[in-house]
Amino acid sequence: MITTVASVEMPLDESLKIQKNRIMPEEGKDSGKRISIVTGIHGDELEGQYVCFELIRRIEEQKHFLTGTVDIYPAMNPLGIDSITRGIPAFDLDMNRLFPGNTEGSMTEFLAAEIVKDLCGSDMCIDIHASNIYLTEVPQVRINELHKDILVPYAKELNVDFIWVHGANTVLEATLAHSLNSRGTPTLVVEMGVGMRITKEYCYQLVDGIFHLMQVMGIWQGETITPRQPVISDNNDDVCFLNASVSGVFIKEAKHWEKIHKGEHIGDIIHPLTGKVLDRIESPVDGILFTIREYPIVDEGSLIGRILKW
């Protein structure tokens, strides 16, 4: 059942609508549990679009296994999705810096407030993001340490490769996840793939994980996968950041999400005019490369990758 969560009038007799698809179990099978799948807060992050499609498709094919409510919100920022713009077009605003919103505020604040109101009370919310156009991320859950005791056990069921627990001083209080977690609605933030693209294998991995989590929560009775055992980091010192020392074109050599040893070749920054290698990038530590540069043009200081120290 498709319903409108929030709507505001726009110029030229148009309306901006945020919609959800609510899938209910057959009569007599409702456990009373609800899971909400959220994506499209950033309009250039498209991985979640395919996750929503595949999740709905699989549920509808085997709806007799459904024992709870699944709410799917594919486009929290529909104007951004339509224009493939990270923020809200014309307002130059990052929607994930507007929560929990204000029903008496501006149009964008009103929409944020209505979204939070609709999601509150879910037994679980999964907020799906992709990286930007510059970086590729392995499927991971990011959690702030304020809520790790509640969220890490759920995250372990989600079939991701990595769980990254951030320090409290890095928490952005205006995000959807922080607003919901602070109100007692457990919310997991998933990061995976790359901006403006859809990585189907990552989407399938996450969809499998969502079904498994639904099974654990009593929302799904069908057969599910055994989830991967994720690597968990709860120490910011465990992560090594690689930044470009010079401007140029980055040519990667290392493979994503594989063990890498200190001194191993990660890639080169080259100069196409002179034919010279400006910098050979080598791993400063033993670890796993979980973020890698996708967009090849770099400036001095640009992020090349992140390594989880082993």
Given for the second form:
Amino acid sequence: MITTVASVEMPLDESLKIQKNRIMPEEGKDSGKRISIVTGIHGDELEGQYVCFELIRRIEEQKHFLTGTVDIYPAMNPLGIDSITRGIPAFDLDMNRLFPGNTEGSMTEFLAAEIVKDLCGSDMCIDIHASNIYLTEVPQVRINELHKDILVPYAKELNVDFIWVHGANTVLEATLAHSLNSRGTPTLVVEMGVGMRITKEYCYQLVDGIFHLMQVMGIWQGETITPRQPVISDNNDDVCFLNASVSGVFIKEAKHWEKIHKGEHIGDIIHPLTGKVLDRIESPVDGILFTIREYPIVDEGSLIGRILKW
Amino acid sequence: MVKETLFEIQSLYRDTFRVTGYRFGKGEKAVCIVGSIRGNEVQQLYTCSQVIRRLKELEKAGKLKEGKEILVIPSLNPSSMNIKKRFFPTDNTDINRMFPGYHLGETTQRIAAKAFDIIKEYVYGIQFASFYMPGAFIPHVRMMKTGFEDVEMAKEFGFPYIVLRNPRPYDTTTLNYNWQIWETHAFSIYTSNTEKVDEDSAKLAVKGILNFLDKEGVLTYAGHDGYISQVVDDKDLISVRTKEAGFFECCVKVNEEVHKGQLLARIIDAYEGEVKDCLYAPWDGIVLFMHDEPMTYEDTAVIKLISLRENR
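Complement to the form predicted alone: the form predicted together with its partner chain:
Let us now look at the entire complex, which starts with that chain.
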């Protein structure tokens, strides 16, 4: 059943509607549990679109296995998705810095508050992101260290390759995940793929994981996969950041999510006007490259990749 | 006055990203004034340029005090303004969400770090700031309640109002917040607009800054002292919200005193021209903020009133 979570009128014959699709189990099979799948907070992150589609398709195909409620919110920022804009168009605001919102605030804060109200009370929420247009990520769950004891056991069931428990950061208190976690609704943030693209293999991997997690939670009775054993990092010093030393065009050489040794070639920053290699980027550590730059143009400081140290 | 390039970053094809500073006087690092940080902060840049013009005149007239240095940085982000983009050109990040910065981090973190290394040393920090919603303000000083804010000192600007507010999570990475944490007396100055020049409010801001610098012994300025500032808490402001979307027709002006029940604005149907809704003052008050775009969405706070004392 498709319903509207929040709606705001726009000046010219258009409503901004945030919608969800609620899939309920057959009569007599409801365990009372609810899982919410959220995506599209950033309008340029599209991996979650295919996850929502595939999840609904598979549930509808075998609905007799469903024993709880599945709420699917494919577009938290519908204006952004439909206009190929990361933030909220017209306001140029990052929607994931507006939570928990304010029903007395601006229109954007009002929407954020309505979203939080609707999601609160879910037994689990999964917020799917797709990095941005600059970087590709392996399927991973990111967890604020404040909530790791509750969330890491759930994340292990999600069939991702990597779980990154990162340090607390005041700015991140304005994210949807933090707002929900601090209100007692466990929320996992998934990052995978790259902005403006859909990577079907990653989407299938995550959908498999969501079904497995639903099974563990008593929402799905059908067969599911055995989840991958993710690499877990809960020490900030485990992650090595690679930033561009100069502005130029980045040409990637290393492969994503493969072991890499200290001194190994990751890529070059070149200058097409002079024909020169401005910087040869080599790995400073032994590890595995879990983030790699996708968009070639870099400024001094642009993120080239992240390596999880062995 | 010495004009200098404070720091620069090479680009791929565009001209070098340069941050320019104007130093007046030598000695104690007394005051740092920052103009625009975002590419749409035209009024902030204009006001800063007028501060530089006036400081040059005062320097020529021998009115700057010995042993005090003033640094003015008109823009921390010229690359964005040159292409009419609000945030940083290549990654669309906001430099005013990157303080205190990180020298080994991403580009805007590096810009913030390079800038903050220079400007954190000053006793007083003044930033011409902009609001995230489009609209016009009564010129005022805005301060976050960090425990380091000095409201009495803020009164020396002689602006009509000082607005206090609690910091939100994202504020912890703004210039003003970090200045305060590093024990600089920090003030955000809001003039009337952002994307267009308002000469009158720029003049008021320049006078306010010169008043402040005079009272703090940085220069000699014999201007009008300005207003006795009223201190207002942001949570006590009265928001007037739209219930309909359409053309926004305001019926009052910023700084106008309005009375309970007075018509403040009309919302006009964008296709049929009929009045869809009227917004009335819920209390007696002064218009601090007024939406200034021709159209509005539903559920938008388009007017903020300062409650008159009689209401309290």
